[in-house]
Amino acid sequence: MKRDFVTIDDLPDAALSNLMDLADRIRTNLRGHAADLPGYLMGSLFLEPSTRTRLSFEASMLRLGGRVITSSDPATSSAVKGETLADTVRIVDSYVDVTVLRHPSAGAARLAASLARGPVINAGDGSHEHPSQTLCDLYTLRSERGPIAAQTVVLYGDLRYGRTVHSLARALVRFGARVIAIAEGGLNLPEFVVEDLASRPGYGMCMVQINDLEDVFRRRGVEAMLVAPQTELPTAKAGEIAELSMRTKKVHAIYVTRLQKERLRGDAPSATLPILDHRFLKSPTFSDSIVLHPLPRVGEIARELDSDPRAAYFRQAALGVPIRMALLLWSCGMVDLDVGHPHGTRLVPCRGAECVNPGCITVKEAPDFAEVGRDAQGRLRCLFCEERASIS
């Protein structure tokens, strides 16, 4: 069966633990692999600016005795002339023994997985996931601050369009971990996640007012949305917003994502939330926290913490080369793992319906391809980028 990895929900619990696992022994000789996949060849397909994602992928390849051939300036790919990313997956999938794709446009990994031969890795498609950052970030929470179930992790920043925190939102509920997210205005955790969310078996949701930081955010009133056991959601009166005292709580790490203004439909919202900073990690609530961030950052993280011991942001681009080397190791079928049943919402296709979300391949230059399903309560979902669809 071939080996996709499009969404974080592809692999079950004990598949990712798995590939930590493999990692950890990679990780204490980075160079003793040179052995492992001689011959094989990667298709680095970047079709979207990348720096770390892309060269990480690129590193793991040749660490692993495999070369690489890349496609890194979209400018100067055949998709200027016009040419669809079905054909130029196809092309490339003809090439190469496994296919690492990022591209700008939500759903673009799992259309090039419909079509490809070989494996194919997501590595960002547009807003939707980024699941090997997910993996990097699972990995460095549990190499930094031990097993996940135990942990409080804050979602800050951009969480509509920041495509990180949508796969990592979902395997920290998977994990048993609590999520607490604190959006920029308006920039909240989209539908498809949010829902995704609320189908989790024995976990809950609601939105949240913050009102005992106010050294921390400079006012009261922070909305937040908290995702934990049912048994441990705050009670509120009807018609009331719950109120989540965070004043003893110990939060074990804040993930932090950019304004990602690529992506924003019009202007870009006015800045709340204050930088992470020693001021804001003075509060006894974050003091213990470990910083994360799948970078690049413009501003929401100071200079001055770079030098904390707290700030695990290049830490964890380090650790995204160990645990790259398992997943490739996995996806071109030297190691196995008990992939059991997949995790994700399974939708059934329904005709007659179409997609509207403008940033979806499918909408964009794939409309041949466009599929729409029915998820366990009905609702009319895109089986590509996952966004709410229409009758048509």
Second form
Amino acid sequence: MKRDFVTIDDLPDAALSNLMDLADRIRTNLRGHAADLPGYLMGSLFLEPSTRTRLSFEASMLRLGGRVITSSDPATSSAVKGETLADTVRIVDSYVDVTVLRHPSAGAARLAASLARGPVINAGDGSHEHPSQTLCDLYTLRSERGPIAAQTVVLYGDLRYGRTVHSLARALVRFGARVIAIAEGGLNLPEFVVEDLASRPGYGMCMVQINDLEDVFRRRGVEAMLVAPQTELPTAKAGEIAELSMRTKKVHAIYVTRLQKERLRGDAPSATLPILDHRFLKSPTFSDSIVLHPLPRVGEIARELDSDPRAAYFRQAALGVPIRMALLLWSCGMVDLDVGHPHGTRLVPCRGAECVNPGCITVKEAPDFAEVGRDAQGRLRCLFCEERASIS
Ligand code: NCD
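Switching forms now, from the form predicted alone to the form predicted in complex with N-carbamoyl-L-aspartate (NCD), please provide the structure.
Complete assembly follows, chain above in first position.
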């Protein structure tokens, strides 16, 4: 079977852990793998800006002894002449052994994987997913804080359009962690992620009111979404939101994301969260938390934090190379993981419906590929971007 990595659910838990174990071994001898993929060619097809993801994939392939061809400037690719992604992918795939794709449309990686003969790795598809960033995030959490199952992770910032947190939240819940999602102004986790998280066995979600974070928010009352094992969810009186006390919570990590300005759909956020600065890390709630960020940061983390040992974002970026080396070894068929059954899509195909997400690749340029399915609750969802669909 072709080893695509389109969503984080393409690899089961054991496989993700095995990849991290492999990255641990690679990391101790980064220069010792130059004969692992000789003769292999990776195509990096980046139709949206990138620094870390593209360079860490390319560094990974080169360190493995493979080679790389790159199309990294959307303005000089044939997309500006009107070429469809489907055609571009067919061509690149015919030149290389593995394609790494970044694209502004949700579902682009799924479309590419369905057309390519070789494996496709999703390096970010619109506001949908970014699973290799999640490998890097999980690997950082495990390296810095130990087993993920025991952790409480605060997701902070633009959780609606930030694709990294969509993949990460899914993975954290699968590993048994607790997630507290703090976002404002319509920027909390999108419905397709929330419904998926809440439907994981033994898990549930509820809105909570946090009243004991005045020291960092300079106001009383912050609304958040708690995703946790059902037994840990607080109960609320009818019509009220449950209260969550952070004083009693040990927060292992706070994962910050920037406002995804390029993806806002005429619905600019109505509120902004405070910048993460020294006040945050002085607060008893966050005194033992590492700070993660997929980067680039554009002001949501104060530079004064860079010298704090809890600021883990640069260490996190560096781990992108060993973990992507491990991923490429798997994609190219050089290592077997204990794959078992991937979580895969939980959508059952359904005819006569269409995606209504204007940011989806099928709506933008490939309606003939469109496919819709029903989720466990019977709701119609696009098989590419996972957002709502409707009967046409
Ligand atoms: C992220 C992305 O592209 O989604 N960056 C990255 O890959 N490290 C985050 C972002 O752009 O905000």
